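There is one chain below, alone, in structure tokens, taken in the form predicted alone.
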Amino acid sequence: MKVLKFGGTSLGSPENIKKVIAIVAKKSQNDQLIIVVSAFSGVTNQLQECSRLAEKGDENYKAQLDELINRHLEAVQDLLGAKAQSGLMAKVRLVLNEIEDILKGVFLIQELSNKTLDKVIGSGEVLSAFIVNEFFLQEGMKSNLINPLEFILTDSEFGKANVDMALTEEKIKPYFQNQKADVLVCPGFVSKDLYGNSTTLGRGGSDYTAALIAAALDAPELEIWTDVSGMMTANPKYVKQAFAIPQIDYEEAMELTHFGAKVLYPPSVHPVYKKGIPIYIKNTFEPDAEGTKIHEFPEPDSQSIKGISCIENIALFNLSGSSMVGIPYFSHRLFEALAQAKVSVILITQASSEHSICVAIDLEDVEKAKFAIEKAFSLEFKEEMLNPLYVETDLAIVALVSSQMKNQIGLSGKMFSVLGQNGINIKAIAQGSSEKNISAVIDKKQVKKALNTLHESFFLSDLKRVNLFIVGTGNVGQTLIDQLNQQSEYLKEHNQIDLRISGIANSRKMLFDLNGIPLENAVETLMEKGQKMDLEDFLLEMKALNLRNSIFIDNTAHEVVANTYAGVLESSISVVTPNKIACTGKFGDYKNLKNLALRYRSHFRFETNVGAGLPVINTLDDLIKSGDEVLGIQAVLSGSLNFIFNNYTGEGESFADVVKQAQVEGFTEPDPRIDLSGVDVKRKILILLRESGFEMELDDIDTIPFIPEKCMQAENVEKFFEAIAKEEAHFKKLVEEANAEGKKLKYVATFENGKANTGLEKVAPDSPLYNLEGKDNIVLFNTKRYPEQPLVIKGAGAGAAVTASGIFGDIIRIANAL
């Protein structure tokens, strides 16, 4: 004899019920089956809502009840032929009429006891069983309807009655011995007390009904049929990559169900656990899927963690004070007060100093728990022997579950580390001495991020997903996306990094996609599907998504975007940018961004601020962290200016023509005055000095201009080109003077003896700067370790490709650190 239980979703529609009969027909060929059924999906909630409305005197209960009545009558009509309908309709209407009468009475007196509520909500399973059994009969099965009120006996704790196990088992055995039908259909959830009153076994109690029957009859197995293919490694509503656990032991299953795994009602495990009866969790809609086997001695499994679960809507009570230290029975008084108030404690943690104790409870119980605790310790609160009771709400518990934790080193450390790296603050932790789970209390809004982060770390550790939010799709932005697309598969295969664009924006549109915006045509997709761009909305959505391993990439040069970095870093989202504005504003603001990144475990990367793709800042960072000290810097930091003075000879093309060429080839900003003013170089040397540990402002750096002021004051770019064309003699003279001395013109940034300056210099042939070609940059660091021969970093310092590669490098460095 086998016991199968079908949940509400399996019976949610006539089409689904037809899937159930296909499963039952196949299995009934060799065994007598007991089929335990839940109410149709949503019916129990609807019956409860009708009851609450009636209690309030709200006539809307009638409309909801009518909807429920019609649903069951329509199910009868859809499933059964005319001949079978008449007899069943009478039974169904009898139950429905009784519900109507009860609710009418509740409405009139506006009072609803738990006893009455049990009578109402238990009728959903009764109706479901009537319809399913009749359908089986119509389809030619030898089926019989059985009544659990005759063998499941409980106390009178209405709402969640406690089963009298000995008496129930004593009743079940003879009851089923007399049942000869091939298929026995039994309503789940419902029971009766010793006085004959209807009771219920708690929400999810249909599983419990099936388990009680299976245990009493020593069934070879218990099958729970639902809408998922087994117990999942995490809640698939939050974790799309969750998968079914092939096998799990009873204790692990109980831990997972306790911590929110909805696929199985927690008390259901215990009756079959005692008898060693395996439980199979199966999917009605994928009956051939393997599902999950819950049994006593699962085979050795390399996976140390079996599942990650959570309980939402948690409140945390913190009771603290000096009077707690060394006082006997203090904890006893606390838990006694909560028990008398019928408040279930979900998690407990206490400091070894005995100065405080935390308990986590269901959010619904906050008020009565608060009242009970304050009453129990009223004297201590009055005499200020205890601190005021501190209550935090809108929390959740996440838990790692495994029976093998005791033999695994570092699981707790890994759990807390990955949560911390993603900015998830832990309010409280608990791990039982049996080491079956590690639990952490966190903000409810962080649940999705926490579950995905933990799931990736413990189940998908060979592939780390990084969520990119890109603002700016110009030359650099588009080139970066092209590079991401080109290297995507390589990074997955060789570095186990999955880079995904989850959000993208330009000045006109923005777009988000949790599944990732296609790299091969991201900008086209943005323009086709995106909505109007609003920076504030973009940032709010990025933060609200709260995705793990998130990186905000600013490819713009806008101050308004740079001013948002603090809020992004505070949200534990890393920032990568070629935008120099944030690092060259006030020193206090720059330092604040660095501190925020440390505090919130995010990363602030700006390698491309100096030297585009050259490893200038990272090299400097390594020097400083390893204890070196910068004594001097000499650098050509403008690829655009180097390109201009390498190509302007004073004999061929005019200075204006060379600048125009640099602009067309993308070596300058759209307005070349930004480059020619030297302010860009000034910002770059300032960043290097700040990264070297010097507290300097932009105004501390002297700049010697080489462009006539009247040119720089031109009203637009076109007028500027006209103005510098008229000053050709000035630029020609600069080149001729340098040539006469056997030198070349380079725009140089220098730091020496605590002072910094930028300007056009004549560089001699023996200088490393002399032979700098094209758009290349060069940086010379004189440090305590490199006092005579400087450390030299040289290479291309401008252009979309090298800048994008520098941004890409920062992304990879962050991904490797996550």
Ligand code: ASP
Given for the second form:
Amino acid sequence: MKVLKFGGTSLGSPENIKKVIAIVAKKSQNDQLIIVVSAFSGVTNQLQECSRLAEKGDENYKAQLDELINRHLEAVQDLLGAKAQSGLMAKVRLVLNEIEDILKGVFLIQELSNKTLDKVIGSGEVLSAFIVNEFFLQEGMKSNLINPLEFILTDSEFGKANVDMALTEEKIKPYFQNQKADVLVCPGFVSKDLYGNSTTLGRGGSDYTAALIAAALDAPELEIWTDVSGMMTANPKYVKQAFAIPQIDYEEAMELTHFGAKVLYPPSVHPVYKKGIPIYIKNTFEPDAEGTKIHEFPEPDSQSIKGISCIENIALFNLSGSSMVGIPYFSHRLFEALAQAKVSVILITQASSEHSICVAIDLEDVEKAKFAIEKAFSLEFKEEMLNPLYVETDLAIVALVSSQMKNQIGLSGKMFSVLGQNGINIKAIAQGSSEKNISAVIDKKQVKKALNTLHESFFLSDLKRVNLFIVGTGNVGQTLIDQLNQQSEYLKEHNQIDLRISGIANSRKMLFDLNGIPLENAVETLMEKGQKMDLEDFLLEMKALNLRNSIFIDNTAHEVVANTYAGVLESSISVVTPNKIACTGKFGDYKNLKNLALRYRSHFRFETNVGAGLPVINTLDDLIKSGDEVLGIQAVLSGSLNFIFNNYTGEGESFADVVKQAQVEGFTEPDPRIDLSGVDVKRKILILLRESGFEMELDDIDTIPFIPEKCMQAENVEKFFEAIAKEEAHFKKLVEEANAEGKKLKYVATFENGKANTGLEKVAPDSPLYNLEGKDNIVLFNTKRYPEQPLVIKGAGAGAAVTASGIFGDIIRIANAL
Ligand code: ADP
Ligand code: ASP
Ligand code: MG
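Please move on to the form predicted together with aspartic acid, as the form predicted alone is already shown.
Following is the full complex, with the preceding chain placed first.
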């Protein structure tokens, strides 16, 4: 004899019921089967909802009830031929009429007791069992309907009755001895108290019905058929990469179900555990999948934990007071008060100082619990021996489960550090002394992120997924995407990093895709499938997705985008950007971004702000962190100005023409005055100085202009070119003077004796700045450790390829630290 339970998810529609029959037909060839059924999916909720509406005097209960009635009648019509239909219709109608009558009564007197509610919500199972049994008969099976009210006996705790184990076991054996049919269909969930009233076993309780029968009959196994292929490493609704656990021991299964793995009703494990009966969790829609076997001695596997579960809708009560230690039987009184109020405590933590105690309970019980605690300690509250009760709602619990926890060091460390790194704030922690779980109370909004983060680091730690949100798909943005595309396989294979573009936007469109926007044609996909860009919406969506390991990449030069970094970092999303605006505004704002990154465990990286892909800022960062001090800096930091002065000899092309060429070739900003004024260089040296630890503002840096003021004042770029063309003599003179001294003109940023300036300088041949080709940049750091010979960083300092690779470098550095 075997016991199989089919859940509501397996009985959602006539098509699904046909799948059930295929499984049952196959199995019934060898064994007598007891088939425990739940109500059709969603029916128990609907019955509950109808009852609540009727209780409130809301007429809408009728419409809902009609819908439910029709669903059952349609199922009868769909599944059964005309002959079978008429007999069954009468039985089904009888049950439905009874529900209708009860609810009418509830509606009229606007009162709903738990006893009545149990009667109503239990009917879902009765109806489904009628229909399933009749279908089995029609399909030629020898099937019989059995009545659990004759053997599942409980107390009168309506809503979640407690089973009288001894009596139930005693009744089950003889009841089944007399059942000779091949297939016995039994409604789950419903039971009876000792006075003959209908009770229910608690939501999800059909599993329990099946377990009680299997245990009492010493069945060789219990099969729970549902809509997932086993007990999974995490709730598959939240964690796409969750996978079925092949084998798990009873206690681990109990922990997982207690902490929210809904696939099995927690009390169901105990009766079969006592008898050593294995439980198989199987998928009705994939009957060949192996599923999960819950039994005493699972084969060892390589995973450090078995699963991660979560309970949402939690509230945390914190009871504290300096004199709590002195309150007699404090904990005893607290738990007694909660127990009397029928509030079940899910998690407890107590500081060893005994000055505070924290209990997590179901959100639904908040009012009851508050009332009970305030009553139990009314005197202590009045005399201020206790602080006012602190209640926090909208929380959730996430828990790691394994019976091997006590043999492993560092699990909790890893759990809390990965949660912390992803900005998930932990409100309370508990680890049972049995060391079968570690649980943490967190904000409910963070559940999905927490589960995915933990799942990834405990089960998929070989491959770390990093979610990129890219804004700006111009030259640099597109080049970055090309580089990501080229390297993505390499990074997966060699560095276990899986980089994905989860969101992308340019000035016109924005697009999100959690499976990753294809790297080979990300911008085309964006333009094809994206919706209208709105920066605010983009950020809202990115934050709402709340994905772990998220990086926001700003490839624009816009201030509006730079102004959003604080909010992004606060959401524990890292920022990478070549945009200099955020780092060159007020010192306080720059510092604030750095602090936010620290506080929210996000990263703020902007290597490409100075020298494009050259490792300037990272090198400086290493020097400072390791205790070095910057004494002086000399640098040529403008690729554009370098290009201009390398090409302008004073003899051939005019200065205006060289600038024009630089502009056309994309070495300058569209308005070349931004480069020629030296503002850009000023910003770069400012960033280096701030990164060196100096509290400086842009205005603290002196600039000696070399372009006549009236040219700079030109109305537009065209007029500017006309104006500098008229000043050729001025530029020629500058070059000739330098040539006369055997020197070259370079636009240099200098920091010396605490003062910084930028300007055009004549550089002698013995200077490292003299031989600087094309768009190259050079930075010389004089530090305490490099006092005479400076540390020199030199190379291409502009261009899309090197800038993109600098951004890429920042992304990888963050990915490695996540
Ligand atoms: P049934 O109607 O078959 O009793 P339930 O809805 O009660 O089904 O339970 C199955 C559901 O449990 C799955 O669809 C899944 O969403 C949820 N679930 C939550 N945590 C887990 C987990 N760790 N493993 C498997 N399923 C889980
Ligand atoms: N139908 C009941 C519920 O939804 C019992 C069950 O499905 O196990 O809670
Ligand atoms: Mg269930």
